[in-house]
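The chain below stands alone and is given as structure tokens, in the form predicted alone.
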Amino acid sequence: MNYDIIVIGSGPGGYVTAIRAAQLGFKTAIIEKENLGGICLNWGCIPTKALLKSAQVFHYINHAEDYGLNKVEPSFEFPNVIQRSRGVANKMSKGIEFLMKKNKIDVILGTAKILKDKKVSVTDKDGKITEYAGSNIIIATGARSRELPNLPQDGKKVIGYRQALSLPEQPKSMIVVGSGAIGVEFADFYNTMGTKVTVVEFMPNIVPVEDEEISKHLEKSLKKSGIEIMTNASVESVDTSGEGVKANVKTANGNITLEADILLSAVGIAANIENIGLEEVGIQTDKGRVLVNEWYETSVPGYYAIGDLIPTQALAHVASAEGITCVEKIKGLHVEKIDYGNIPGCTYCHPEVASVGLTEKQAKEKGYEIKVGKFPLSASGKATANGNTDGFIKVIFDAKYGEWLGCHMIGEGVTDMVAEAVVARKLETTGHEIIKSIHPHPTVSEAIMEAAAAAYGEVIHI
């Protein structure tokens, strides 16, 4: 079968990908091997906002007497927990099926391999073979839990995500390596469900690509929820022999062993690039990404790969804007490149942490002279009406022409609110332009606003 548009995986990247394309008039196709919806949808950004919404509520429930509310008694049934988060994913997933068909897709379930002269071959669930061509072949298959040789993954005692996401009863201990957003969401949902929790991170931080004063507010506040956190740290080997975990830990003091139900390895992802025919085709690779041209195409002509597979940020969102900009590109449209120094990225602990552009270090290191202003969510009306008044909101400036680098964001519901960064970023709007765009009160809003009319000296609130 012949089609103007294959594209192979169907996470974020991929499905997005195959809308747009037929939205476009191409005949399109789209070929998965497990779910609709790909890891994102299935085994990542969806079910793990289930599990944290499930330990919010537990929270609340927790601190009812904080609102005025009689103290209850909370219990829960975990797998009753977990069975919701996979609800959830089941619901997304069959959204996906949903589009397809509205759209006029044509979905192939098995595993595929590129093949020469744009072709595909795809294997099925019963072993049957069967070719595909299109004029363009879209390689989106995303990326998997990354092992580490000395952190071997069994699926029961030493895990990734996608069993964290799905264990059959909950652990009274666990150790949580890497500090990166899964590993900080998923310590937080088990500590707040009750789990002992103890993070092992590399860095002199966690959250390392955050701004240094977001990581440093960010282990104050999980340190006070109980979660054991350990920076300059590394898990040199694991013994699995008896019950649980022990984990030799390499630290500045010397090496210590740790003990738990179960190790949980977050150590960052890999890209699914093996056993895809990129050898064969003679697409060329480095360090384990596709390498692409500025519109995706990879070194053979016809072949296009987005997402987790390239060396850009591996976030959903960043693969369906790639995906978009792709096929608008292959129809020919006037296509704006994506503006990689504009990504904002979420961590959706408690607090949570959003953040968008330079960090105060990454700005000055730049060169810039600089603006900063920052404003506590402690003095925000809204923030202390719904009882969340921990973290802050810091806004970078160009103290030259009033560019803002970044903005930088920790506290209850931030990442819905980072959007208004990137937009302003993206149109170029100055530190006054924020100060006198009028924001609704109460709302936590407010709070850029000040942010930014602290960096000005104009702050009204604190």
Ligand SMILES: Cc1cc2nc3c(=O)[nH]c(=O)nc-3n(C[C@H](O)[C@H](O)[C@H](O)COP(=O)(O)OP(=O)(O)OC[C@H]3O[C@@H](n4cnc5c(N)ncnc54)[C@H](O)[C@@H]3O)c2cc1C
Given for the second form:
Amino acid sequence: MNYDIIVIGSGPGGYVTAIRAAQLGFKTAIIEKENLGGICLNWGCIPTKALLKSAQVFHYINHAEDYGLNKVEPSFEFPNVIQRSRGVANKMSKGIEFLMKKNKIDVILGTAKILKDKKVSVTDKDGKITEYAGSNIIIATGARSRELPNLPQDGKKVIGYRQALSLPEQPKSMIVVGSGAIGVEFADFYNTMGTKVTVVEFMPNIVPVEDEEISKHLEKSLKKSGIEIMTNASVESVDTSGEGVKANVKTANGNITLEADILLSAVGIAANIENIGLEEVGIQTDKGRVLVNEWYETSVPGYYAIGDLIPTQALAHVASAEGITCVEKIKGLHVEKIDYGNIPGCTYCHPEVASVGLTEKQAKEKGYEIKVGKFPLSASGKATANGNTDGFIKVIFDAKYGEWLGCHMIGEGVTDMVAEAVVARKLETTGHEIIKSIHPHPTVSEAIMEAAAAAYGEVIHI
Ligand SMILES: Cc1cc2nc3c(=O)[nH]c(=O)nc-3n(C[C@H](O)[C@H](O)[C@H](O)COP(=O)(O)OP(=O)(O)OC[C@H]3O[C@@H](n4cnc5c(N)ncnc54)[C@H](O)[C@@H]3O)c2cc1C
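Moving on from the form predicted alone, kindly provide the form predicted in complex with the ligand as a structure.
Below is the entire complex, every chain and molecule, led by the chain shown above.
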């Protein structure tokens, strides 16, 4: 069977690539060994947000009196919370099935391996092998939870994100190793539901890729909500021989032992580069990722790679954008390269964190003279009405030309606001143009305009 485009993997990289390819008139097939939608829909972005929503509703009910309502004692069955999240994931995966049909994309279920001469073999669940040929092969096999040698996952007491999304019962206590977006989101969910959570982070700050002020603020907020946080600390070894887990943690003041029911390892991801035929075809990898050029072509012509498999930001929206760019280039369209400096990043804990562009430290390191503006959500009418005043907006402009270098936000709802900064930066909007762009009242988004005004000494509400 011959196709113009064969996509391997149906995560947000693969399935979006396939749809765009079909729109462009390519005869397209997509191969998937698990569930349509990949990690993002089944074990990542979507089911975590479903859990966090349950936790948020639980939190609101617990704080009913803050809103003038009568006190209630909410209760829950943990398996039902998990079931809701799994249901949301399944629904989204079914949606991808529909989109594949709608776009006349052939879905091939099985495990793919690339072969020479742009062929792909697929082994189905019964062990039957079928070969397919494509003019272009796009590999989007994604990634899995990274396992450290001193932190082997047994799936029961030392777990990765898949188990954390589907535990049969709620642990009384949990150690979360790693405080990137995944670690912090799980820490927030389990803590809100009543699990005693301790976060262990190797770096000096949690959410280490964020602006330092944001990281520090989040640390304070999460501690206030009951999460114990240890920074500059690393888990050296784990002992699972007893009832729970004992983690030997190295800290600045010597080693200590932490005990909990479960340890969640959230120390990053490992790309799925093994057993997919890369070596046989001669495709180059480096540090566990597939090497590609600016149009996502690998070292062997006709074979492309996108998403978590390549050394760019491991985010769903990045994977999708790479896939679209890749097929549009194959089609011969005039395509813009992806600007990896303008990719928003979001963490959906409470308060949420969202950012795009340079942190203050990075801007200074790059030699910019900067103007920084900040606006606290405690001065926002909408945030006060919402009862969510924890957080602030921080914007960084180049002092010379007014270029918007970075936007860093912490607070309820900021993940839905960061797109404004992405678009504005794409359009090379200056600080003054942001101040003069009238934002609707009352919205939390006004805080962005106010933060910009603060950078130029024109802030109104503080
Ligand atoms: C807990 C968690 C939360 C996350 N939250 C967010 C978030 O909020 N926002 C965000 O942007 N990102 C988030 N991410 C990251 C996001 O999920 C990934 O960046 C994204 O899924 C990468 O997409 P992808 O298409 O490259 O790969 P994947 O989504 O990993 O999909 C790869 C697919 O390929 C299939 N596959 C692998 N090998 C083969 C083979 N040999 N043959 C056939 N099929 C194969 C796999 O089964 C899988 O379905 C989260 C990740 C996790 C783990």
